[in-house]
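Next up: just one chain, as structure tokens, the form predicted on its own.
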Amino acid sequence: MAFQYPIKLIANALGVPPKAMLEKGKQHGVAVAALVGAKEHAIAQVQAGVDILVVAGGEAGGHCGDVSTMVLVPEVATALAKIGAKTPILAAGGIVTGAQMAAAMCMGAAGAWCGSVWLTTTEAETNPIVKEKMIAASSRDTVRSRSRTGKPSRQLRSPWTDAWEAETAPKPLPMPLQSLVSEPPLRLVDKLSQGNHEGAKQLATYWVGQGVGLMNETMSAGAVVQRFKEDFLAAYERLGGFLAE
């Protein structure tokens, strides 16, 4: 389906991309990326023939590993250098500012892959109630849990996530079965919360990374990109000042 459109990039989030995806990518001139959360996964992806590695630290929203971005990016960059691989790295996980992107590039990344930062933009289809909660949240208001999909994923903390993390809670089912349990009630919570149901407003949650603590206002996607540019340049100049000294 994807290759029927004039796309420039296709990414695989869980595991090595299917052989057919890699072959079609070459046929159509489309770069094939893969998300990884561990050094050994990155090496396996390079050996499989992916064009771009999205190295996602545990700060990321959605499915993520448990190694921080600050550690994982240079670890993967070093591992690739040892095997002579030149596959570009896009750093991901908690990156919502240009300064963070600059830091990632100093550690060996070619750029940044951002997800959560778009959830509070004016164009985002995020539940308005959840969007308000994200803007008010701190970086400690997320939880990495298997309760939504069966695999570890980072979400906005709420009484819903707290209940699943309680000692008396049932163990989440393996993917994809857990989604059959969690998604129907969460869709209902979303609907009721937007109808001003107080209980649903408290329960409402969504995937988001720890960078949510820096997402303190709603702005357009274009304004986010512009701020990234300005913040990146400021960080670059600050680093240059250190070198001058």
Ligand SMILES: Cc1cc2nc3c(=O)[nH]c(=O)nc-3n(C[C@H](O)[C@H](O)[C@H](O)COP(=O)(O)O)c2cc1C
The other form holds:
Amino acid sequence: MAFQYPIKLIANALGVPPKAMLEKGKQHGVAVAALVGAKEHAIAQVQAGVDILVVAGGEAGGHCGDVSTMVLVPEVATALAKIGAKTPILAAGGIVTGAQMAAAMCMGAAGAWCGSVWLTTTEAETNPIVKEKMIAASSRDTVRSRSRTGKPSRQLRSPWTDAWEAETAPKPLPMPLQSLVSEPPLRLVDKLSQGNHEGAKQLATYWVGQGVGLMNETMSAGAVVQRFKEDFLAAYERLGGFLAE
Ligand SMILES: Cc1cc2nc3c(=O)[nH]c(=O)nc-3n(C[C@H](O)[C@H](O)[C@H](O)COP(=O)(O)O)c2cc1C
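So that was the form predicted on its own. Now I'd like the form predicted in complex with the ligand, please.
Once more the chain from above appears, this time first in line as the rest of the complex follows.
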């Protein structure tokens, strides 16, 4: 389906892309990216022939590993250099500011890949109740849990996620079965919360990373990009200042 459109990039997560995707990418001149959360996965992806690695730390919203971006990006960059691979790295996980992008690029990334930061933009289709919660949340208000999909994914903490993390809670089913358990009630919670149902407002949750602690106002996606640029430049100048000293 995706290759029927004029796309420039296709990204695959949770394993090595199917051979057909890599072949179709080559045929259509479309770069194939792969998300990885561990050094070993990065090497396996490079050996399979992916064009771009999205190296996502455990801070990330959605499915993620448990190694932080600050450690994983240089770890993967060093491992790739060791095997002579030149695959570009996009750093992901917790990146919400231009200074963080600059830091990622200092650590060997060619660029950054962001997810959570868009969730509170004016254009985002995020449930407005959840958007408000995200704006108010700190970086400690997320949890990495199997309860939504069966694989560990980072999401906004709520009484829903707390109940799944309780000692007495049933073990989540393996992917893809757990989504059959969690998605229908969570969709209902979303609907009811927007109708001002108090309990549903409390339960409402969505995937988001620890960077939520830095997402403190709603602005347009364009304004986010502009702020990225300005903050990146300020960080770059700050680094230059250190060298001048
Ligand atoms: C709401 C949400 C949904 C996501 N869905 C997917 C997905 O379907 N496939 C995927 O490869 N990554 C998905 N991700 C992960 C992002 O591609 C990205 O790696 C991650 O958001 C980066 O970390 P950050 O959230 O700290 O910016 C999702 C992330 C969020 C926040």
